[in-house]
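A lone chain, given as structure tokens: the form predicted on its own.
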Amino acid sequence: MPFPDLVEDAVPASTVVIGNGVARTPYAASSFFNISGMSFGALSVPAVLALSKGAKKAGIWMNTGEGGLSPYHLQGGADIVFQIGTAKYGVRDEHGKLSDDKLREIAAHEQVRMFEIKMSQGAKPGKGGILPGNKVNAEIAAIRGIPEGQDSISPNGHPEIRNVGDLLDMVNHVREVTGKPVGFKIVLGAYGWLND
């Protein structure tokens, strides 16, 4: 039996421009479901691809998590959110930092529209993560720019992010970078710190 009551009370779906007037490439995103970040590799390639495919369809952003951006993620025609995590997995250079050539690659993809910094996650708060080196194939260490079948350590924090101004720094540059718009993941368990 259809529920009439609740299609006539139904919020239609809207958009947000995010980045107007501060990056060099605005995005008008969906502002009400959209699908967060998951990693490739956590994730296999069927789950990704339809995830892409689900969200091109559905006219939604997909996060690629911070395990990199996947040739799956594109495939599949989605909008995309680029993640930045701990360990810059993707656009990392040699020594783990943030290199702004591998963030002007990125970029350069149309269908990433976003960047966001991954400062920590409900999952595991205050605590890195381990990505075993039997699980970093060929294809992982390509898209994570990592050795191959060695131990990839995320830390529990960007060790060039200390404080509010850090953020900040951080946000400005990868913007600056890649003309796209940026923000930041963080879980929070005090928030009194802000009003400072």
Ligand SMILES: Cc1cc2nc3c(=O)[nH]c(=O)nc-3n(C[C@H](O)[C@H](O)[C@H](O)COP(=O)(O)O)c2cc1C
Contents of the next structure:
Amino acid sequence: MPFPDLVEDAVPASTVVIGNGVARTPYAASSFFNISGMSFGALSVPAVLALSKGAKKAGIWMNTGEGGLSPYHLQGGADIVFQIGTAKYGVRDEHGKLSDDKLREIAAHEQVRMFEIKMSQGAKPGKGGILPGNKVNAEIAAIRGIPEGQDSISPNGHPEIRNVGDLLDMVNHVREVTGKPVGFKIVLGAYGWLND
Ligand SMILES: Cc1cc2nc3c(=O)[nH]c(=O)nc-3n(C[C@H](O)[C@H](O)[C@H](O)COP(=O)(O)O)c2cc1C
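Write the structure block of the form predicted in complex with the ligand for the protein whose form predicted on its own appears above.
Let's see the whole complex now, leading with the same chain.
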């Protein structure tokens, strides 16, 4: 028997419903494999397209990473988790603050099934990021909502989230505005503070 059939036979379809009873549009997600956030800009057009097509075939979701939603994520047909990074690329107003109008625009795509607030990432412990101006071409600028050709700073955290209560408030706010389930990504060195 060819190898791909063996793999398919060995992996039972498994889903988990997320947001039932709390989000207006719950999502039946694959509970097995999904694709972690990798931003458009870090990934090329063919890479985003290939991952989206593959995710669609496999019945799993792909996470946009913090670089916003590109046409290539949608074109491949995958279910999408939109990541809200600390610079709020794709959902920011002209001052870099979270824009409810932009959130609604993103959520209006049926393919966008959930949102993820990114607090931190293992490869960037305690640090923010900088996207050098020479990488900010017209397409990336438009998708991220930043000026073309200028350096763009991702702060090392969301300025409006300073404690657990703030985090839960933001989760709730994004869920109310978009109607979709909302989670968060965080790197934990210690977890005691979560109980406070
Ligand atoms: C090219 C690339 C881009 C990434 N971009 C993001 C990002 O935008 N947001 C994020 O939270 N993580 C980003 N990550 C981190 C991944 O989501 C993941 O956390 C990391 O690769 C660790 O998972 P792994 O051990 O399976 O590689 C990126 C990783 C790679 C390789």
